[in-house]
Structures are given as structure tokens and as C-alpha cells.
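Given next, in C-alpha cells, is a single chain: the form predicted alone.
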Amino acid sequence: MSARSRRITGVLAKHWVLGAFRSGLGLSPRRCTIFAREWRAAFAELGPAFIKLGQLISVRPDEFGRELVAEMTAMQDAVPALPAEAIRSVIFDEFGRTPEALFATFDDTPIASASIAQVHGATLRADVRPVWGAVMPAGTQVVVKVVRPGAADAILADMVEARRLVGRFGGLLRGFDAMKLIGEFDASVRRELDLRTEARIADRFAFDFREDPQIEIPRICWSFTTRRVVTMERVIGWRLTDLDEAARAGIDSKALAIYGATAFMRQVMVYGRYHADLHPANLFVTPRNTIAYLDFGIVGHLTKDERESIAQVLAGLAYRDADRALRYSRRLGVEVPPDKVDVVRRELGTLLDSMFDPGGSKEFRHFGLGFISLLRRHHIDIPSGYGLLVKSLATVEGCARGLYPDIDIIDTARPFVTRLLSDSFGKPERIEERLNAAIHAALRELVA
């Protein structure tokens, strides 16, 4: 065993033994949240690849329990600062000019620094033209992020290490495919390694909300971004932690709310591509009165029929009718065998009953996350983009909920819902299956 492997393997060990000596005997959602909360400072301990696959993890309620899920998502991805002689050696090999030849000014101090890259401010020098948007004059503030040097070598170096421990230690792990998961990783990672995937899904999220003056997207400056540097607009704004400052400088919480979970619909219902790592530090609210996305590295795509299911599956929840969510979450991938279809359903429409008695949870999170823990409780697989759905429509919700907390987020899908069944029921497909469906029932009365 390598030097890498026995310092991750030790610090998972002590780490473990922590959360079985502080819980105590027995399962209980006590036990599942301290062993949580011991995964998280291990993998904030083990450094950069595993605060990344802790990040994975929070994202993927579909793999993993609530406890994990909600310990992960409080995860922060800080690092301490490299030095700027780092970051400018950077900026020249990708260049060949140092940041004062590219910019009118560049911030030697550091606006955030994680384990993958660190983000120093700067202004332009000349007017630059992005893909979308207005010509960035001269003097506009940017952004320049930068990938920290070794930071690839030492990530893929952890992913090699975690492969093997996974293969030697793997049938231990149950109730997942580690092995899928790593993969997952893997390649999440490496798009995350190449900042012109996030420049390139910015242009493509710019090009969504062109017409929307109330959604802002970072203009990217592509003079100025290689596989290692990205430059894009600065944006200044208020986090969804800092709110009360927003109020007091005349900010629109509630109108912002409702607005910010219609532009979300609008990606999942109507572009099939949609955000699906929100939170604090990637959503802000501005002081003109609109929200701004940042940090494209985790985006879910969804295909017409998908959407079109997606659209079933709602309604069935607004409607209360499980066996139309469960119906068109098939179509989804979420393959019910046929002797479970029966406790499934009825559970199914338990959940979905609990939304709707006084005093009980109308919250999608409370939906989506329970028939996430139902279906793993039945050992269903649950496809991984049904899960990063149902945690991104959560997250949603809840930074809408940060803004205005009477945010009724089934409500606002509504007319979504409403607009993409009744074009979906417009297609002459459509209107043949619905034929041909009407005809047989027909024939079933007469022969009756």
C-alpha cells in the first residue's frame, strides 16, 4: 500500500471510529447524522479530490441518506491562498504576458481560493466583446480564475488512490456502486479541470436568458480564457446569507423569489438544461433588482420526453394522483418490479396525502426527498438525473424560501406544467395514442 493510500485509509479509519464511539450502538437518524458529520471533517481533512466528492455526494440524494446529503451540502470548498507569484506563473504560461500586460489593473489579494482554483480580481484594459451581451468597455471589472498549479496532478492522483481502496473495500460499501460513483467523480472532476467547459455553459445560459432583464450571467472575455485561466465579468451582489443588507437597500425579496423559481422552470420545462449546483455562493441578488447565476460546474440536461414526464410527475403531485407520478417516473428510469408496484404506490400516496393534511409539509423538498428515501428503502434503483433533479428542484426551493418563505414552489411550476402537457397532447402522436386509448375503453364498456 502506498504512502497516499495509507494516509486516506488512516484518516477514514479514525474518523469512522470517532462516529461509532460518539453514537453509540444500534441505527438511529443520531447515529446516521454523527457518522455524517465524521465523513464530512474527513473529507475536508484528505483535502481538495475529496471535499470535490463530498460536493458530488450532496448532490446525489438518490445514492446516499438525507443525514449525508444535508452534512455534505454544508461542505465548503475553501482552501488557504496560494501566493500570487503561483497564480501569475499560471497566467504567464498560459499567456506569455504577465497580468499586467492583459489587464489595466489585477488584484494580487485573492476573492476566493478553493481546491481547484483561486479567483483574483482585475479590470480590462480595452473594450472586449463577449459571445452574448453588450461590449465590456474598457475599466469593467472582471474576474480571473485560475487553476491552481498541481491541483490537477494531486486530484487525479487521489482519484487513482480512491479507486483502489474502493476496489479492495467495496463490497463492504452497500447499498451503492462506489465504483459507478468514482466514475461519476472522475469525470466531473475533469470537466471542472478545463475552464473553457464553464465559459462555454455560461455563453450557452447567457444565450437562454438573452432576453431577461432580471437574469444576469457573467459575461466571459474568451481573449482572455485558456483550458487553465477564465476571465469573466465581476459580479457584485448580495449572497442569500446576507439578505437583511438586501432589504435595507430596497430590495424586492419576494417579487426576486417567485421570479428566480419561474427562471429555474423555465431551464428544467422549457431550455432542458438547467443549474444544479445552487447555493449561497453560486446565486446572488444584485442592486438592480435581478439574480445572477455563477459557478456552471454541476449542469443537468434533460431531453423533450424527459421534460414532458417531468411535467407528469408534478402534476401528479399538485393532483395528489401517485399513479401518475409513478407512472411517468418510469419513463424517468425509476423501474418499480412488479411486486413492489402495489406498497410502492400506496406509500406513494401516503407521502403525497401528508402534503395536503393540515399542518403538514407542502414543501416539494418534503415530496421529492421522501419518494427519493422510499424508493431506496424498497432497493430501487433511482437514475442519477432523477435524483439530481429532485435535489436541484429542492435547493430551489429552498434558496426561494431564503428570499420569500411563503413560496409555494408547485404553484409556481403550474403554468409550465399547464403549457408543456398541453403542447405535449397537441402532437399528432399523441392524439392517436389518446384515440386508440379512448377507443379500446370504449370497446371494454360495450362488451361489458
Second form
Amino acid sequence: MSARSRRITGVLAKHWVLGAFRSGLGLSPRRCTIFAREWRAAFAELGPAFIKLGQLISVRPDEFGRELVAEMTAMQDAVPALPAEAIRSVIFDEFGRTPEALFATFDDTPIASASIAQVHGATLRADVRPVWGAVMPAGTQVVVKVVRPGAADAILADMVEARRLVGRFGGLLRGFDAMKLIGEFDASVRRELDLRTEARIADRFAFDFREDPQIEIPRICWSFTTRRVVTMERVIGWRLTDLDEAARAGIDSKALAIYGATAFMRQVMVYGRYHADLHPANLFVTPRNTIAYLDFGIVGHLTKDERESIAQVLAGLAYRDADRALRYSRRLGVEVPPDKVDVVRRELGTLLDSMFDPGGSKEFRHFGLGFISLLRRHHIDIPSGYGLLVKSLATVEGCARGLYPDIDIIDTARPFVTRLLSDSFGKPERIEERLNAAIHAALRELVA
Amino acid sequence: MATDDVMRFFALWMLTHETADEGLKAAVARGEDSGPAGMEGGPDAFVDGLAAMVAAEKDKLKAELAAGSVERPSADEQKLALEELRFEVAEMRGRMDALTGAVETVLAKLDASAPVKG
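Starting from the form predicted alone above, please write out the structure of the form predicted in complex with the partner chain.
Let us now look at the entire complex, which starts with that chain.
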């Protein structure tokens, strides 16, 4: 066993023992929360690869328990900054020139430092024409995001160790396929290590929202973008965690909450591409009363059929129709075995009813995560895309409620759902599918 | 009597259509009265609202047919397709900018490693 393997095993074992001790040898009713807290501490201690793994877990309620997902969501991806010289040497490697030769100014003090990249401020030396949007004139403030030297090697080496450990001890992990998760993690991290992917997605989002003056996407400077460096327009504003200051500046939080939730629904229902890593640090409110999206590391994709099925599931939720929600969840890949259909439908009905009870929770989070818990309880496989979408919707709801506590996320989805369902009514296959039922219903009425 | 039976059959057929037509007209009228917001009032209100939307689309289609323009893509569709094309071209320009940057990097590195003439 390598020194790194021994360290990983040692740290995980230490926190497992601490968890067992703090939860009274597993007897405490709060044991899941206590263990989740220990796993978070262990991941933070083990460094970049595990911090990224924690982020991946935080968007996968389909694979992990509610407590672990909540803990990993709270884990901040912030690590001590590297000296500016290390970052300057990456820029020199990538462009053959110093930051001063590329930009009019370059700030050695980082704006942010995360496990994969460090971000510095700069200003443009000459005009830059982005893929979409107005030309950025010389003097425009930009941010230069640089992959930390050694980050890729360290993360990929940890991945090899993780595969080895899972191969040896994976059998002890019940309830999920650890090797499959490592595979997904590997793909996700490799995507994130190539900053051009994020830049391309940012361009696409800028195009999607081209006619919406209330949504801002930072423009990319492709002349100063490579695999390890991305340069983009700097967004000045407030993070969702600094809203008191925004309110003092006259920002209309309620209107922005409704608008932000609607914009997300448009991503899901109309464009079929959505920002799947939304959290207060990736969303800015600007002094122009607009919303700015940052960091397109995790993006979900949906086909037209999937969007229609999601609309049907949401319609099932709005009309307390468990049958409909279950039928269209199947189209999204949730296969309920025949012997479990009745019990799952009954429990889903109870969950839906609880949302309409006086005083019951109207939150999507309550339904979405409750449905996933229900499926997990019955050992029903949940496709990863389903978990990612539910988590994203729940997060958007959480962010919107931070701005405007009374927002009803289902209400914001309603116009999009109606449009999608209306569109699908006219499809020949849909008419064919429903024609028999319609003829039978008509005949029943005639002979009644 | 056989003739009478056929007549009764057609009468029934006509009555069914008439009743369905009246029902649809009533649904369209209810849907128009309550507007888009009324569709949130449950499944029946949703169907009324949908009927009103379909009726509006029917009128649009009728006007398009009268103008002989139904076969051509609408101006909106054409605009959308052209904007998509414009984006794809702009994306290619972005790649070209990145490639130009890469060539400049190679040149800068060559310049840096070239022996100094003296």
C-alpha cells in the first residue's frame, strides 16, 4: 500500500471512529448527521480530489443519504492561495508571455482560490470581441482563472488510489456502486480540468439568454483562453450570501427571486441545458438589478422527450396525481418493479397529499427529495440525471427562498409545463396513444 | 324501415357532432372569459383554457391558409435558424481566436529560445 493510500485509509478510519464515538456507537438518533459531518471533515482534510468528490456527492441525492448530501453541500471549496509566482509561471507556460505582456494590469492578490483553480483580476490591453455580446473595450475588467500547478496530477493520482482502495474494500460499502461513482467523478474532474469546456458552456448560455437583459453571463476572451487558463469578463455584484448589502443598495430581492426561478425553469424546460451547480457562491446579484451566473463546471442536459416527461411529473405534482408522476418518472428511467408499483404509488400519494394539507410543506424540496428517499427505501435504481435535476430544482428553490421566502417554485414552472404539454398534445404518436382511450371514453358516454 | 334506420343513424351522428360542437364552443367561451390565469383552477379549467388556446391557434391557421403562407417557415422560425447559424459561426471565430493565441504562444517561445545574434 502506497503512502497516500495509507494516509487516505488512516484519515477515513480516524473519522469513522470519531463518528462512532460521537454517535454513542451508532445508538444516537442523529447518527446519520454525525457520521456525515465526520465524512465532510475527512474529505476536507484529504485535499482537492476529495473536496471535488464531496461536491459531486452534494449534487447526487439519488445515490447518497439526505444528511450526507446536506453536509457536502455546505463544504466550501476554498483552499489557501498559492503564491502569485506559481500562477504566473502557468500563464507563461500557456502563452509564452508574462501577464503584463498580455494584460494592461494583472493583480497578484487572488480574488478566490479553490481546489482546482485560482482566480486573479486583470484589465484588457486591447478590445476583445466575444463569441456573443458586445465588444469588450480596452480597460475592461476581467478575471483570469488558472488551474493550480500540480492540481491535475494530484487529483488524478488520488483517483488511481481511490480505484485501488474501492477495488479492495468496495465490498464493504453497501447500497451504492462505488466504482461507478469513481468513474463518474473521473469524467467530471477531467472535464473541469479543461477550462475550455466551461468557456464553451458559458458562450452557449450567453446565446440562450441573448434576449433577456436581466440575466448576465460573463463574456469569454478566447484569445487568452487555453486548457489551463480561462479569461472572462469580471462580474461586479453581491453573492447571495451578501444580500443585506444588496438590499441597502436598493435591489428588489423579491422580483429577482421570481425572475431567477423562472430563468432556471426556462433552462430546464425550453433550452434543455441547465446550470447544475447553483449555490450562493455561483450566483451574483448585480447593481443593475440583474442576475449573473458564474462557474459552469456542472451542467445538466435534457432531451425534448425528457423535458416533456418532467413537465408531466410536475403536472402530476400540481394535480396530486401520483399515477401520472410515476408513469412519467418511468420514462425518465425510474423503473419500479411490478411487485412494488402499488406500494410506491400509495406512498407517493401520501407524500403528495402531505403537500396539500393545511400547514403542509409546499416546497418542491419536500416532494423531490421525499420521492428520492422513497425510491431509495424500496431499493429502486434512480438514474443519475434524475437525481441531478431534483437536486438542482431544490437548490434553485432554496436560493430563491433566500431572496423571497414565499416563492412557489411549482408556480413558476406552470407556464412552461402548460406550453410543453400543449405542444405534445398535437404529436401524431401522442394522438395515436390516446385515441383508443378517447374513443372508449366517448362510447361509454354515449351508452351511459 | 331500413331507410329509416340509416336516417336515424345519420341523425344520431349529426346530433353527436352538434352536441360535441356546442360543448367545445362553451368550453372555448369559458376559457376566453377566464383568461390564462384561469387555467390554474383545476383539470376542467385547464381544459377550458386549452380549448380557448386551440381556438385562437385555429383562427391563426385559418388566416395563414387564406394568405397562402402556411407551408413557409414563419419569420420567427427563420430568425431563430439564422441566429443559431450566427452563433455557430461566432463559436468558430472563438476557436480561431484561441488558435491564433496558440500560434502567438509558439512564436513567443521560439523568440525566447532563439540564440542572441551579436
